[in-house]
Structure formats: structure tokens, C-alpha cells
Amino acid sequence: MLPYRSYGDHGPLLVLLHWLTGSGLAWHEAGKILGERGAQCIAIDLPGFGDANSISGYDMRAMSTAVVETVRKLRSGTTEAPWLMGGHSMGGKVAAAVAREAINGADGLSGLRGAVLVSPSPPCPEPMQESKRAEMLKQLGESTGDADHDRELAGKFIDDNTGKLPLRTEVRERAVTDVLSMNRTAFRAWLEQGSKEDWSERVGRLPLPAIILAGTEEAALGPDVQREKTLPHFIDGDVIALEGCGHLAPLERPFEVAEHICSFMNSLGLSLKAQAGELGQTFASLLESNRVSAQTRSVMESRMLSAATWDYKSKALSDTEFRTMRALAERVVPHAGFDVAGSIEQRLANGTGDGWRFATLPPDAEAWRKGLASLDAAAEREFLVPFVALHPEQQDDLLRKASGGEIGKGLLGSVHIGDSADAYSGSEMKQWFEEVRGELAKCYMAHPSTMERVGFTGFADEGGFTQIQIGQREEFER
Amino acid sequence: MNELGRLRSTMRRFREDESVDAVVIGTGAGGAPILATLAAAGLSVVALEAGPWFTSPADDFATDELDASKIYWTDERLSGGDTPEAFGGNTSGTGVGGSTLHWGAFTPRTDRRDLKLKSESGDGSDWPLTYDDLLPYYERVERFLGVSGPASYPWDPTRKYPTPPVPVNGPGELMMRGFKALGMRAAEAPVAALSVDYATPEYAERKACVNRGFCHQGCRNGAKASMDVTYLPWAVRSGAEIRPGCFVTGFEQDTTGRLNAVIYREQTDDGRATERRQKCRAVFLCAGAIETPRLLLHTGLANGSGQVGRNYMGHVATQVWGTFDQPVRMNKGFPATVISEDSLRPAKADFAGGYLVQSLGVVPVTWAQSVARSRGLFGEDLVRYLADYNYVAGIGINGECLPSARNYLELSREKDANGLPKPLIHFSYGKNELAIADHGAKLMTQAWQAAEAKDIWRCERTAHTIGTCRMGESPENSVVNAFGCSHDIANLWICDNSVFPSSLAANPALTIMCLALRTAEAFLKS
């Protein structure tokens, strides 16, 4: 059995392998996401990799058929559950492989429903030029026997096959120790043998959904090559292009990515569950106890329901203007533990409003439009990605420099979004911005899991209070 | 359901062609006493009421912020200007009862010397009435609804209260120890929720608070003397009829120019709107300072002065947080329990008139929205904030706001779902609006930092929509004579906050009963 890190505790699970020099944490961000968004994730750190540093087989057979087996013992009793098999670069190709053992009714597999691919290595022999093996094999084939050289090629390798975008320090720490704690006999292994095995055949045509994801700047395993050489190998695929994205986006884009995959599941007649879906015993019994009326009650509850899963799909927004909102939404109110963008989402759809808005702003629907397209249009222009690539750090910036009036198009602000029709001033940038902050802080707040998390219990108020002053307490006060 | 509920069954009904003696727009502050006197004087008359009627508010409320927008004002208003107000929750109700029912029912009356502002400091306005001349009213007002109130009030020994005070809760507590420790005034308010049983001849006997503290999300048992179980039930039992759903939209006129007939739509519970006539001898709008001018505006009627929509005016409703050792819980008891004059007119103050400070208690989705917008958090020190909330309690002040010609509601060129042209607002605090804002922010910080407040805060806020079809004794600037009658249209009455020539430092709902009675008798006597 494979060393793996586990994410999330409930919902559809989705097996993830790593890319070469990395091991199972290259899927530590993403995983978390998924985790809190109701999905399993384990990630498995293959023979030679993380972990697994002293195992070997390190051909396309002993790998796939040591995540078989490790799947198989971690399926042990829910094997007619759903799940996903996932992989990025190396690992997809072993994903491949193992989703046809799946397919061809592998004992403790069944239940597979679909693949999950980031800029996999297609199961046919890897379109890689003879100089860049050799050049990898050259930096990273053996140590230099110097620890800070051996960090510094590794450094150069992770930047190499970084896109538009640095890493976040600490992401690129960790892939720099993957680099540097991997067993450099896989290394050579999968460049000199198992990238060069040919899997087509056996992989066939799997009679399953997949999602594949790659980086618009990247080199060899882009958008074209994988609609040319892994999408044919799916029934019912989509290759999903990530702008200025290199060949790392789990570690790049982990928000997105999770966004896609999450997605994916719903595609798949998947529910995520919402972790705020879900109250505590104190609370739960308050609410159901004669303390609270029969309308509140209903009130209180159906909002649970509502907001129970991660599965709404944008009705006024596009796909990718709902990713960018959920994204916000996440650095506004951090794990809320629901899906506070889609309840807002519903709201737009609906047309229902609150009575009022800026005059300055156009009608809530186009203003949020214009909103995230102005967000994106100030992170392309710092960071020339879209907002929803960036880090949760260099989402926080902007969200200052809007509140303080700072993006917008026009002379004034530093971050000059030129002058398009589809993006604010400052000024109007920062009344958008307060809107969105109420909004979301309205939406979290009303919710009976925040109730919970703040020990708020005024709804409980059939025969209403008595102990009113400070010091004070009612009985089912703690 | 409640009295009014019970009553509707039997409530008499007028034919649409049939030109009964007045037909009232709004069921507010303004309408319903209006209603209730005329119907009790034997006049026909017809109320039209543009949202739904909630017949059983203890089945009807639940105690959800959320779920309360069915009592807020939701068609959409555009504000605009440098102070640009909230509306919706924040200023205005929709329903049986109008505004009253998410009404904060916070009933200081005016000081005298507001009514004469321009007289005194040669800024604002003067009402064409005195205090005298609102004073039996108030009384009346207070008797009818109840009002609870200290046995002595700090700022005017003569007056009584009719029931003693709701119980001071945790931000009035604090409010009390701050100001006392500043050597300030401060006392149990008067506010119009019932702190003992209470019964009147005109209406059943209503019960008394029993601490909720959701007050702006509907009264469930009746002690808010929201309109709905006070001045309703007396209008509906003297013969007035109530139609709710019913969005008024345009006037006829005969010949002379009065009003004999009013246009509205009828939604209908299938969802779809009819239109509809009612014909009438005269026409009392009473739809507040938004929807009033709205109307007319509309319609082009009653504006020879120019002044409809002029003058808008929301309070300087700055308030000051702070995070306490201990729980405060300040959703529990009547959201303001203690209030102070003494700021009316503060010494060596740098602008004209003054403000009433008052103790605050939200409720936390309320509260959560101020944060996030005014304090300017998000993120994890949003979240984190958030999570004090049962330590945090509220001070705030209700400041007043001078007329100006800067200040004005129009038509925007976007249409609603009635096909009105939804209002624009413009609204910028001038020199005297940011020197109350800031006196009353030190005051303020100033007392919760005596009652030994953390992380004290201070969040800008408007209250309140005042103005717009002010009153007065000329024709030339003014829409309505000193008893609301229209100096345009003979027939044609308003009284609602739209009439205020200037703000007051207190919360309007109280002066509009009073205006409301003053106006019907000057009908009734006509």
C-alpha cells in the first residue's frame, strides 16, 4: 500500500497522483478546497516519490498496479461508492492506467465515474524532445553532492515549468523538498522508461467522462497536444484550457482547479455536501426545542437546505464569472462552510433586490459583471493573470486597493484598468466593492451554521426574554 | 390573528364607482390616524395600502432578518450623492401598518427649539407651526399608542408617560455607566412598545413587550404600537376600508382641477396586476418622502412651487461599537432603550442644532452588513469580528440634517415592474450634517471608552427619509400649507415625512401622528 495524505471526510472520493518530483502534497491546496467543499481526496505519493521514497517498480506497470492495489484497501467496504481517478503530468498517465483496470472490472474498482487529468502525460509515449531529457536528466538525473546547488537546479526546474504566475513561497518550498527528497532512481526511471512506454492501446478508449486540464503556457503538454493525444482516449471528454497557467496548475491554480473538479462531480449527478449543512447537537436541539416558533424554525431551515450542497450552477453569471465570484466570495468570508457566492448567485437570477443601490452602479446583476471584470482586468494588469489565478495574498491586495479606491480606469489610482465600458472607476470600483462586502457579510451571517459558530441564539425567543441585562443569562445560554 | 385580521372579514366595502369622501395612500404614520379619524367622524373611506396585509404577525414574523424583507420597501431606489442612503430595511416598510411595521418605534418628541432652527441660528428652516400647537397632540398620540417612558423625563419635567419604561437591556446599561461617568444625562426612553398590558376604547387590549428584540422584523404580540393594532383597527371598526396590494399610479381631475378619482393597480393573489379606479372627493397622500414625491412627480400634479422632491433629508445617524468583557447580547430587550438630549444643542458646537443620542442593540445580519461595509473589514478580520458579536454593543445618534437646495429626489430614467420611473435620490451631507457626525463620534467614543469599551469603532450612517414636499405658508416654496393641504389642489391632503420643512433631531414617526390627527381635523373642519 501507497503513503497518501487524506482531504475532506465525506462525499464522492477522488484518487490524485502527482507529477515527477513531486509526491502526493503537490495536490495539498487543491485537496484542502476539495476537502471543505464536501469531496474525499487522497493523495498518493507513487513508488520513488515523497513517502513512498523507498519503494520502488517504477514502470508504468508497477505503479499502476500499486495505486490498484492501494485503492482497492482504501475502498474496502464501500466499494460500490463513486469515485474519480485523478492524475497531473506522470500521474495522469498512471491515472489512465489504472482507469482502465476500472473499466476492465479490476476486483474493488468498480464504481469509477470519471477522470480527472491536469496536463497529464498521455498514455501513448510522451511528446518530449531527446535534448529536454537529456537536459533534465542532467539537472536533476543525480545530486551534485551540493545541497545548495542541488536546491538551486530544483528551484530552476519548478520555475521552468511554472506559467505566467510565481508560486506562492511556501508552495514553491515544498515542491523545491519534493524535488530534493525524491528517489532519483524514479526520476531517471520515468524519463528513460516510463514516459517512453506506449499505453495507447492498452488505455483504449475508456467509456468514461473526463475533464482535462492544462496550462496555455506550457511547453510540450498544452491544450492542442492533449486534445490531439489524451481526449481521444475518452468517450465523453473536455479539454479545459488555463490562461497563463504553466504545467504546475495544481500547484499554480489550486483554487481552479478544485472550482473544475468540483464542476466535474456535478456533471457526474455528484452532490458535495456543504459543511454548514450540518449543526452541532447543542445547537440543533435549540432549534428544534419549543424556545423557537414554528415559522422560524421553517425560516432557518429551509435556508440550511438551501444552502446545503456546492452543487448550484450559475443562472445570471457566466461559468467563469461565478468562478471569479466564488473567488471572492472565499476572501471575504474564508470558509464559510457554504456556498455563500451561489446563494448571492440565486439572488441575482431571481431579480429580487433590497430596495436600493448606488446610482452610480448599474442594475446588481451587470454590476457584479462589471465588478469581476474590472477585478480581473486589475490582476491581468498587475499580475497578468485573471483574478481568480491569483494567490489569496495577491487577492487581499487588490481588494484594499479597491476598497481604497485605488483600481479603476481612468488617470487617478494605481492600477490603471484602461478605459474600457466594462470596467469601473475608482470611486464606483469602491461602492461595488462595499455592496459586495454587505452582501456577503448579510449572506453569511443569516446563516444558522454562523448563528452556531457565533453562539448567537436569539431566534430562540418564544416566550421571549427575561434576562436582559449584562451579567444576565438565559437558561439555554451558554 | 390579530384584532385587525379578525376585523377584516367584516370590513365594509365601498364600489369603485361610488365617490366615497377620501381615499388615503399608505397605511403608515401618516395614513392610518388620518383613516381612523375620518372613518370615526362617519366619512366613506378607502385605504389604499401598496403591500400585502399580514393578518397574524405571530405566524406571519419569524425572527429572521432575511425573512423580514416581506415587510421592507424592496423596489429599488437609486441613491445617489456623497452620502448616498440605504433604503429598503433601512428606511422603509411595506404592508398593513406601512413603515410602523418595522418601525425602530423610537418616540422622543421634537424639541421645541427645532421647529424654529431658522430663527434661532439663522440655518434651516422654520415649521409654520410651534410646539405648542403639536403639544396636545403629542399627548393624544402617547395616551392612544401607550407610550412607555420614565416617571420624570430628564429634559421636560412635565410630561407623563402613560406606561412606565421597557426594561434598560445590555447596550442601555452601558450607555447609562458612560454617560454617567461623563457627567451626562441619560434615561430610559420613550418608545412606543407596551412595557405593561394596555387597553384603549378604539382598540383590543395589546400586550406588553416581552424583550424579542426584533422590533425591525415585525412585532409579533402587539406591543409595538405599530399601526396595524392601534390606529387600524379603530378605522376599520368606524367603517374605512383597507385594500392592500394596491399601488397607486396616477390621479383624474374634473374640470376645476381637483382630483376625483385615484388610479391603481391591484395585485392580485394570482400574481397578476389589474388596474383600477376608485372615485373620490378628496385624496389624502401618505406614501412617506419617497414614494409621496415619487407620485407626483409622476403625475406633474401639485408642484406650482417647484418644491416637490426638493430639500430630501436623511438624520445624521452616526453610531459608535465597542466590545465589552462581557456578554452584552444586544439583540435581547427593545433595541433602544436608553436615550440623552443633552446634545440638543451643545455648548460651543460648531453647527446648527443638535442630535439625541440613543443605546443600540442589532440584530447580528444587520450588524454584520454595517461591519462589513463601514468598518471596511473582510476576510479573516471580518469573520473574526463577526464572532464577538454577543460582546459588542451599539451607541448612535439621530442628528439633524439642514434642508438644501443640494439635496433633491427626482425621476430616473429606469422604469420599475409598476412602470414608474424608479426614484433618484440625491443626498451629501453639507458643513453642519459632518460637524454633527463628528461631535457626536467623540461624545460617543467618548462615553464607551467610560464604560470601558475595546476595538471602539465608529460607522457612518443615514436614518430616516425626510422632506420633499415641504410644508409651508407660501405658495411660491412650499408644496403643502402649514395643514398639509396642497396649495396646488384643493382636495388634495399630505402628511407624512415628505412635509417636514426641516429634519428635527428626533425620529419622525411620533410628529407624523401628531401632523396626521392636526391634518384630518383640519378636513373634517373644512
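Positions refer to the first chain, counted from 1. Since this is a predicted model, take the numbers as computed values, not measurements. Between two forms, the rigid core is defined as the largest C-alpha subset superposing within 1.5 Å. What changes on going to the form predicted on its own:
For residue 281, the Cα coordinates differ by 2 angstroms or more between the two forms after the core has been superposed. Here residue 15 does not count as shifted, since its C-alpha moves by less than 2 Å between the two forms after the core is aligned.
Relative to the superposed core, residue 25 undergoes a C-alpha shift smaller than 2 Å between the two forms.
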Given for the second form:
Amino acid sequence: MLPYRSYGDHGPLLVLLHWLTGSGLAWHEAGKILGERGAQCIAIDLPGFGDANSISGYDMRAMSTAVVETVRKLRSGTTEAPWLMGGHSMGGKVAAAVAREAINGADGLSGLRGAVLVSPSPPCPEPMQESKRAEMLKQLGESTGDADHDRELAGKFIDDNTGKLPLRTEVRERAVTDVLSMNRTAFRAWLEQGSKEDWSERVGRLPLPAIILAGTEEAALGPDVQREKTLPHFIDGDVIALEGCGHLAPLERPFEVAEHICSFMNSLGLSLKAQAGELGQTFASLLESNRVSAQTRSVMESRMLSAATWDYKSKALSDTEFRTMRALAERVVPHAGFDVAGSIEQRLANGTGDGWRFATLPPDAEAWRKGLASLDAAAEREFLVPFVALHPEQQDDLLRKASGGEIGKGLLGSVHIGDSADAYSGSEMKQWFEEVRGELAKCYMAHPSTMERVGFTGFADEGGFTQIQIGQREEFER
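Could you present the same protein in the form predicted on its own, rather than the form predicted together with the partner chain shown above?
Keep in mind that what follows is only the chain, not its partners or any molecules around it.
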């Protein structure tokens, strides 16, 4: 059985394979997000890499067989449960071979519902120029004997595969460590054999839906190559181009990758349960007690029900705008445990806001669209990628600037020259973010699971309160 890392303890299972020189840790950030969203992710180390660097068997058949055996053991006792197969780069080609085994009825692999591929090496021989192959073999095929020089070469390899936005320092260092800890025989074997193997006929056309993510800054395995080489192997699939992203999307864009995976799972009817979907027994009993009015109980239960899953599909905003909204919500109320952005978007779609707004700003839905567009424009100007693609620290910095009125259209935009003509001005952006921040915080605090978390019982007022001093509690609160 191959080593693996797991994220999340319930929900649909997603098995993930990594890229050449990487390990299951390449999925760490995306896996954590998916685990919080209600998916169960298993990130496997392929033979020769990560914690499996002493395990042999580097050709396609050996690797796919090892993955099949691992998945079979991991799914023991739950063989009828739905699951998905995923892979990045090298892992994408192996994932397609495993998917074929599942479709062919291999024991323990029933229930496969779809494939998630990120910049995958296609089932056919990888379209890599021989000069590039030779360069990679020279760069990393053998240790130089100088640890510092080896680390320098590994860092250059990581940077060469990264898009417009450099990796976070800790993520880059982890990726470099993966390179240095791999079995170099496995690395050479993939370049000289595995990547050249033709599995087109064996994989065939899989009766599975698939999403294929690929960065527009990809040199060899970008969106166009995926449409030509990988997409035809699936009966139903979609290639999604990640603007400004390189080959390392799970490391470069974990939030964005997780968002697309969640949407894909939802499209397959696989429900992602929110962490805040259940209340503790004590709090739930209080909510059901005669201290809570029927009207209050109905409102609280409605809030629980509307935020019970991560299955919400935007109606007032475009898919792109909604992903930006979720990224913004995650920075204002991180780890909320439920889809705060989904709750807000639903209000926009239904027109059920509180009716209050700054006189200088447009109605709610339009205000959100304009504000999100302004955030994206600011991110593109400063970092060359959209807001959703930024690292959390960069998003926080941009939001601090928005709060201070430091981002927005300038003089040229004010006279409708340039791309920023429809953006907010700095003062408008400050007002919009003030309103947004309050709305997100209010939505978060109004959820029963948050009330339980902070120990708020003020809603249980049907019988009134008698203890009003600091530190005093009612009998039912003890």
C-alpha cells in the first residue's frame, strides 16, 4: 500500500495523485479547503516520490497497479460509495489508467463518478520536445554532489514551472524539498519511459464526466493541448483555463482549484455537507425548548437549512464573480464552517437585503458586481492575476487598501479612459467594503452554529431574562 495523506473525514471521496518530482503534499492546501467543504481527500505518494521514494515500479502499469491496490484498501467496507479519481501532471496519466480499471469492473473500484485532472500528462505520449526532456534530465536526473547546488537547481525547476504569481515561500520550499527527496531513478524513468508510453487505446473513451484544469502560462500541457490530447478520452468533459497560472495549479491556486472541484462535485449530485450543519445537543435542546418563540425557532432553522451544504449555485452573480465573492468572504470570516458567500448571494438573487446602502453606491447586486470587478482590476494591476488567484496575505493587503480608500479607478478611469472606467473610485471602494464587511460579519454571527460557538443565548428570550449583571447566568445557561 502506498503512503498517503488525508484531508476531511466525511463526504465524497476524492483520490489525488501528484506531479513529477512532487508528492501528495502538493495537494496540501487544496486538500485542506476541500476537507473543510465536506469532501474526503486522499493524496497518494506515487512510487519513487515523497514517502514512497524507496518503493520501486516506475512504469505506467506498475504505478497504476500500486494505486489500484491502495484505493482498494482505502475503500474497504465502503465499496459502493461514490468516489472520484484525480491527478496532476504525471499523476493525471496514471489517474486515467486507474479510471479505466474502475470502468472495467476491477474489484473495490465500483462507484467511480468522475475525474479531476490538473495539467495532466495525456494517455498518449506526452508532447514534450526532446530538447526539453534532455534539459530536465541534465538538471535533475542526477545529484551534483553539492547540496547547495542541488537545492538551487531544484528551486529553478519549481520557478520555471510557476506562472505569473510566484509561490508562497513556505509552499515553494516544500516543493523544493519534494524534488530533493525523490528517487532520481524514478524521475529518469518517467521522462525516458513513462511519459513516452502510449496508453491511448487502453484508456480509450471513458464513460465519465471530467474537468481538466490547465494554466494559460503552461509551456507544454496548456488548455489547447488538453482539448486535443486529453478531453477526447472522456464522454463528457470540460477544459478550464486558469489565467496566468503555470504548471503547478494545486500549489499556485489552491483556493481556485478547490472551488472548481466543489462545483464539479455539485454538478454530479455529490453533496458537500457544511461543518456548521449540526448543533451540539445542549444548544439544539435549547433551540427546541419553550424559551424560544416559534417564529425565532423557524428563522434559526431556516438559516441552518440554507447553509447546510456547499451546493449553492449563484444566480445573481456570474460563476467567476461568485468565486471572487467566496474568496473575499474567506478573508473576512475565515473558516466560518458554512457558505457565507452563498447565503449573501441568495439574498441578492431574492432581493431580500436590509434595504440600507450608501447613497453613492448602486443597488446591492450591482454594487457587489462593481466591487468584485474593482478588486479583480486592482489585483490584475498589481499582481497580473485576478483576486481569487492571490495568496491570502496578498488578498488581505489589497482589502486593507480598499478599506483605506487606496484602490479604485484613477483620473483616467474617471473620464472613461482605460479598463478601469467601470470600477469604483477609492472613496466608493472604501464605502463598499465597509458595507460588505459588515454584511459578511452579520451573516456569520446570525448563524446558529456561530451563536453556539461564542456562547450566545440571547435568542432564548421567550420567558425573559432575570440575571443582568456581568458574569451572571440564567438557570438554563448553566
